[in-house]
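Next up: just one chain, as structure tokens, the form predicted alone.
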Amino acid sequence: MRIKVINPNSTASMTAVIAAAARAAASHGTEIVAATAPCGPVSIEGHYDEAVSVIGLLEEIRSGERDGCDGYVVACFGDPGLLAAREAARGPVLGIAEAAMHAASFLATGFSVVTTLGRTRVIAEHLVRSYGMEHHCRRVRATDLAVLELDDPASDARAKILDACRRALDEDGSGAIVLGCAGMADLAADLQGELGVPVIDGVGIAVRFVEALCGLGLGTSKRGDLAFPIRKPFAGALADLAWRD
């Protein structure tokens, strides 16, 4: 089984963070395709990012359409592009947020989000409503670290996304924690170990989900809203994002 598990910004030092989470929650015999989107931001913290990072992850979902990949992971938190990477695919796409949610929700009665700046908050505030999780969520906490701060030693990170996930299990009363950055992926298991309660990482999530519903069979339907895009021309810089069969 071959998974592509697409970083949609650009800074490939995150990529291989996310690489390596992918690869020790991944089954033997699965192979990870790692990807850095080829343009777009080099960190995205907000709906603009969110809006331009989607072309470069498009571009990786096609790439790996050609490469015969049979499922893809889509490594940020804000699940850009969700919806059309999946139009673009045969196989499942899981986006990180989605997969953590759920499996938060099969953990225990109440999680909180931890994520990085106070304006990604409201983004994921977005997600929970969208994926139907407000009687699960108990809280979507922010950090205020950019995303880049978190591969920096001077932030001082590690600890004041402890604090955060301390004072979420205290004051939110939460059973569970998810973290809400794919550049926080190599701290689920210390953070674990520290709090002694389920700590969410999203991306090996997300994995084993995909290894799931590729391992039953089970792929993106292409009936309705989800099948393959209209074929029509783009005009301008983005002519050659056309689709193609």
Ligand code: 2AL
Second form
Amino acid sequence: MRIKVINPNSTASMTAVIAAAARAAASHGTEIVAATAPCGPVSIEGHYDEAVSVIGLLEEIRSGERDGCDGYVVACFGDPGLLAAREAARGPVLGIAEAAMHAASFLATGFSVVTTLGRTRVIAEHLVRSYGMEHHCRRVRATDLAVLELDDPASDARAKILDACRRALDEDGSGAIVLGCAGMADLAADLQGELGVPVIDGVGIAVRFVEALCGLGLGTSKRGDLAFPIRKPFAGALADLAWRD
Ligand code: 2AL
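Same protein, different condition: the form predicted alone was shown, now please give the form predicted in complex with this ligand.
Now the full complex is given, and it begins with the chain already shown.
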């Protein structure tokens, strides 16, 4: 089975962190193809970044279809372009936020999300509502860390994230933590050991969910709104993204 894990931001060092988490979670025999968006923002921290990042994401989905990928993971916690990616793919496409939140709801009656900037928290709160997770998510907590600071030892990112996790357990009454950025994937095991509750990295769990769906012969429904896009010309710089069978 070949699963393509796409970092929709254009920072290759973050893709390396994501790829390592995906490979550590994958079953024997699963090939992880890790991709970095070929264009767009170096990090995704707002609605504008998200909108622009979807172009590179869709390019990677389309090349994945040509290369015989069985399923996909959108490795950014805003799950940008998820439904558009599903239109373009035969196999399952999972976002790390939806995968992590669903997994957390299996493991605890309440969880908290620990994410990056305050403005990014609002995006996660939207997702909580659109995934129907209001009864499970007790709070989304921002750490005021920029995405690229996660990879900067001077930012003290681990300590700030650990502090937010402890507050979530004490003040929100949560029984599990969802890490709210793909760039936190390398922290999950260590934080879980320290906190003694499930700490869920969406990259690993999304890979496992894609494996489960593909293993059962399940792919994206091609009936209705997730059918392949309608063929029509696209103008200007995006002409190559026009759908062709
Ligand atoms: C993210 C993420 O996972 N990758 C990125 O560039 N921005 N989301 C976030 N909440 O910080």
